[in-house]
Each structure stands twice: as C-alpha cells, then as structure tokens.
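Consider the single chain below, provided in structure tokens and representing the form predicted alone.
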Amino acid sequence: MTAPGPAPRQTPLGGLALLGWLGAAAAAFVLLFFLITAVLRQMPDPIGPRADLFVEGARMTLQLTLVSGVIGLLIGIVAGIMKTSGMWLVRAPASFLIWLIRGTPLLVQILFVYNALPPILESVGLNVELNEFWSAVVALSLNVGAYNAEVIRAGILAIPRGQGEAARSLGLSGGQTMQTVVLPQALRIVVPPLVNNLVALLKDSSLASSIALLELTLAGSRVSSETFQPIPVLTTVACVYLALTTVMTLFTDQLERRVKIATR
C-alpha cells in the first residue's frame, strides 16, 4: 500500500497572492459601502434623510486610515531601523520621534499639526499650507508610525544575529543585509501587532472631528446636533464603524495566515 502523500497547503503570500489580497479587499469594501448605503437608506428619519451624510463620512474615514496606514507604516520601518542602529546619531532622532508621540495624546497631535505647524513651517521660511485632511494624515502617521516603530524594532532584534553575521561574511553590506535579510523576516514576525495598530488608527481617526474634518464621528455629530435625538444616531455611527472594523478584521486575518504559511 502506498504512503499516503503530503497534505496540501495553501499558496504562500507573493506578489500576484498579494495583488489578489488588495483586489478582494477593495471589492469587499466598496461591496460594505453599498450595503451601508442601501440599509441606512431605509431607515427612519433623522437616519435615512441623512444616510448619504453618514456614508460619506464613513469613506472620509476609511481614507484617512488607509493613507496615514501606509506612511505611517514607512516611518515605522526607517524608525525602527534606526533604533537599531549602533550609532548614537542615528539612534537619537528616532528615540525623540517615538518618546513625544508616544508620550502626547493625538488629539493634542492634530490640533498641533492643524493650528501650530504651518505657522512654525512659515516663520523658518516654508509657506506651507495643510487643509483639515492632510493635517490629520500627518498627525496620524506620526502617531500610528511611532507605535510600528517600535514593533519593528522588536521584530528585528527577533532574527538571530547569525543571520546577519552569515550574510556579512558573503559580501553584503550592512544596509544589504538589512534590506535582504534581516527586514522582510521582521516584518513577516510583526504582521500581526502592526494589523492590530491600523485597526486602531481606523478607530482613532474619529478625533479628526475636532479639526471640522466631515468624517463619521463629525457627521454622526452633526445630525445629532441637528435632530437632538443622539440614540440613533450615535448607534448608527457605532454600527458603521463595527462594519468598517469587522471587514478589515476578515482581511488582515487572512493576511496573518498568509505569511504565518510563508515563513514555514
């Protein structure tokens, strides 16, 4: 009787794996707004007149998550790489970017960024101007990219230093073996604490409110202004900030399991 033959395994994340992720995703959310749309639609006055109001600022805030999740994913991967750094000059930028993120509430963070920075920029010479939405994507990247930073450090400092020491013996330079060797292992080991950080900044973009940026919590806020009837509101606000969190939730998961199968 023949061996029984090997059980079979999913695909491991690569490129086209990954463009198929993204793909999936985007079709699950523009699937999600929809359903949003339809349902709210259908609902009861003060909801259903306003349904296209709370549908927008769902998208301002799944906006807001995505851009300030990817650069504040880069700041998290070139801070945390400097952190790790031998070099006291590398290191010390980095150690102040995370300990006064890190130690200031972001609200604080966006109301700075919206009020103070541009004043600040044009008194050395940079006349730059930040509208409500980029103000928010600076101060959350900041903020979210402080905390990856952090994570990224410690993934890095999980691989094995003979990994490193191995590839410097064949030729690599240091930033060679960091790019080839050591990051793409660290940032496999992370994916699942750095997922957890983008659920939280969708959740933490609410505070964009406090800078007149019409995102959910806003819009949630100004029906309820309008109608004074803040049950239903606030409860329909709740319940479209569980859906945006749970269909993230669904893709990231499959993300984790992707690259935990990649690492085998």
The other form holds:
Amino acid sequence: MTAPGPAPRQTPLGGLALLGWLGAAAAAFVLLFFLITAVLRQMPDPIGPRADLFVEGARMTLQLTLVSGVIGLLIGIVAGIMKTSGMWLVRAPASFLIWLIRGTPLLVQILFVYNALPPILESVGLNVELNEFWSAVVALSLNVGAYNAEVIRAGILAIPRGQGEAARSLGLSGGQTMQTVVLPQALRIVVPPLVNNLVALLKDSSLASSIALLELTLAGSRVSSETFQPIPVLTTVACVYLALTTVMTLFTDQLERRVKIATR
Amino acid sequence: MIKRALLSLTALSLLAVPAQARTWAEIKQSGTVRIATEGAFPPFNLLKGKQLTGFEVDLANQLAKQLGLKVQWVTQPFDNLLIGLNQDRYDFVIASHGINPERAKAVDFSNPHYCTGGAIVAKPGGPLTAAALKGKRVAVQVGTTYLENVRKVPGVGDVKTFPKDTDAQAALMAGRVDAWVGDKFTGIDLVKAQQGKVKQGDLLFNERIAMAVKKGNSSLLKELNAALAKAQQNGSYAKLSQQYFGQDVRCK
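Having looked at the form predicted alone, could you now put up the form predicted together with its partner chain?
After this comes the whole thing, all chains and molecules, with the earlier chain placed first.
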C-alpha cells in the first residue's frame, strides 16, 4: 500500500509561492550555518578552535555553488535550446561548447581559467583580471552549463512531436510554441536531473581549492597540514559537505513536488 | 570454526596495532631507505622531468651512501609529507621543514641540515619590508611556516595559500598578489630567473631546517645525525653547499 501523497496541483506554481520557497531555503541555510558553527565550536582540539575557518569555507562553497548554479542554468537553457534547433549554424556553437567542456576535466578547466585565460585575453588587448572567486565561477558555471544543456535538450526532445505540430497548426510561431507548449512541459522532466547537476556542482567546487580559493576543502587542508591530524579534519569536512547537500536536496525535493502538475 | 575465529582475530589485531616505523636495524637489513620530498622547491628539491635533483636530494643521497644504503625516492605534495611519514609510507622526510612546535609535536626532527629564513619577494615598487606588508595581498604555500609567520605581521592584508610554492610565485608574477613570502634561497633563485622583474626584500624570520622521522624512531634519527655530522666534517657538505649556493648554508 502506498501512502496517498499530496494531490498533484492543477495549476503551475505561482511566482509568489516560488518566492516563498526561495525565502524558506535561504532561512534554512542561515539556520544551518548557525548550527554548524555551534556544533564545530564544541569539538575538541583540531576542530573547535578553528571552527570559524570551516564555517567561512562552507559559506564560500555555498556561495560558489549558488552563483555558478544560476549562471550555469542560464547557459544550459540557452545552449540546450540552441542544440534542438533545426539550423546548423545555431546548433554548432552549442555543440562545440558541450564537446569542449564535457571532454576535458573540470580541474584543468579551473586551472586554465585562472592561469592561462588572463595572458590570452591580454594578448588580444583585453585587460581583465579574474580573481580566485570569479575564475572558479567562470569554470564551474561553464562546466555545469554544458551538462545542463544536455539535460534540457533531453527534456525538450521528450515532449512528443505531435504537441509542437498541433501548436504550429493552431497558428503559434516557433518561439511561442517553445515558450508556451514545449518548455513548460519539459521543465517538469528536467528538474530532477538539474538538481542532480547542482548537487554535483556543490561537491565539484572543492576543486577550486587548487587556485587558492579559501573554500571548505582548502580550509580543511590548511588545518590538516597545520595539525597533522587528517582523520578529524577530513571527517569534519565530509560532514559539512553532507549537511550542505542534505539541506539543498530537502528543498529541491520540495521544488520537484511543487512543479509537478497533474497530467491526464 | 577455530580457523575462522583465528582469521578474524588476526584481521582485528592488524587493525588495532598501529603500523610500526622501520627501525634502523630493519632498514639496514633491507638495504634500501625510502625518503620522501616534495620535488617542487628549487633549488632544494626539484623534479626536472623525471629526474629528482636539488641540494637536499643530493645531500640525502650522500647520507644514504655513507650509511651504505640504496635510496628509493617518493615525491608527495608538501602538506601530505609529515602525515604520510606518520603512516609509514617512507622512512624519513627531507623537504625543507622549518622546525616549529606544532611539527615537533607530530614528528621527531634531526639536527638542522641548513639554516635559512623567510624572505619577502615583490615586484619593483612593491612591499619589501614587514611594515610595508600592511594591507597587502601575500601569497604563501599551504602548510608552511611562512603562512603562520606572515599571519603574525600586524595589519597584513589577504594571505592566500597555494598548493605549491611555484603556484604562489606564479600568482606574484601575474600580479594577483603584491608579495610572496618564501625561503630566502628560493627567492634568490626566483630573482635570478626573472631577471629584475622581482626584488627580494627583508627577512621576516629565521628558521632552522631539518629532516623528520616518525615520532619515536630514535635509532634512525641517531644514524641520520651521525651521517650529517660526518658529511659536515669531511668537507662533502661544504662542497655541495658551495655548488648550489656559493656559500656554506649550515647553521652556525
């Protein structure tokens, strides 16, 4: 026997409810950080006195994930739609991006953006200096964006062709069909794999430690190399990551439930 | 039944008894000593392609030769070296570890094999004294004594930690930080290599550099100290030091 879950909604989630969901998620994370700080401060020697360093690192990890996650989502939507286009010229850049990003390791991408991109840009006359945070954001959002694009493409392709054909025969333009018929349906399909990518992104952000961005992993490696006690330090780091992903999935599960609309 | 019980007991005891560091007698018997270093800290230990070279590498090879041992080198990231030593992945570490109280709690140090200091390196016009570091961005390697000593400078700005010294130097050259603090001899090397693009400033602190063995491995420590003393007496240390630095770097 399965418990009767909440009845699927008849209408999609309104803007106000979405805002409330965002607010609740933000509040939960603030609470989580208070909790982490309180718990870590109680710990014995290698952890307790350095609790603030871990919390600072965790905050940076979350910040990195949220900023790259949002940018990566935009990249994914644009590249994903481009990839379903019938025109070769529209498809090519998206395919190129996905081929390039998915075929190279994230660590190399991060090191490339940090160490190789500035001199390359300088040689073409662009004098931008990306600091550690934005270097990591560029690499991470491109990376997650490429994976998101494939997810979104799959979501769009999952909508039966007949839907688009019917919309077109009713006189809707290509853009309108995409906006009002295909995307709203595809959205429900792509939420779970997108959440998957977001959780992976949170963990992948640990690679930013290689460019001296003081996030959770680097905070841990600083403490571990200072105290020579890898066991408590790595355990703590792993637990904090687990706490972050747990709270995150708690809310994305909610989101998943809420975007679900009753189908026939 | 008994066999199974015995098996699980053995397995348990393997888990319970911490692995023992190899004593001098065991190393002598095996004929090979396992030494760990970083391999990214010129001119002390450096990987040139596959070839491990540098002052400390040559010195350790010499000490091993005096002790009648073959050498098996292991290279590890710097912040892993002492942790791996305590897990018996190698017999001793020679990787420019400055002696400080935290490290002395974790491992046993030999007599110092050279003396040096942490010096500031910056681009011309950059901060070259401790006072000038106020509010400036400084790059150091993670897990080093430079990190803690730079932190002690009053008013110092952002201190960034890189996995390798060479990464920290690259950050200085790219203008991502205002100064790099590292070993004074490494600094001299960098200034030479960059031909006037950077300058070396004040010494922030002095330190004594020593080899490390696992805590309590006194038999190995005794042999290492004896071999080092012999090398410093018979002139082979002086020759090596002259070759790398043009001066004798032993502690006075």
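Positions refer to the first chain, counted from 1. What you see is a predicted model, and the numbers here were worked out from it, not measured in a lab. Under this definition, the rigid core comprises the largest set of C-alpha atoms superposing within 1.5 Å between the forms.
Fitting the two forms on the rigid core leaves the C-alpha of Leu74 displaced by under 2 angstroms between the two forms. After superposition on the rigid core, the Cα atom of Leu142 is displaced by less than 2 Å between the two forms.
Superposition on the rigid core between the two forms places the CA atom of Leu170 2 Å or more away from its counterpart.
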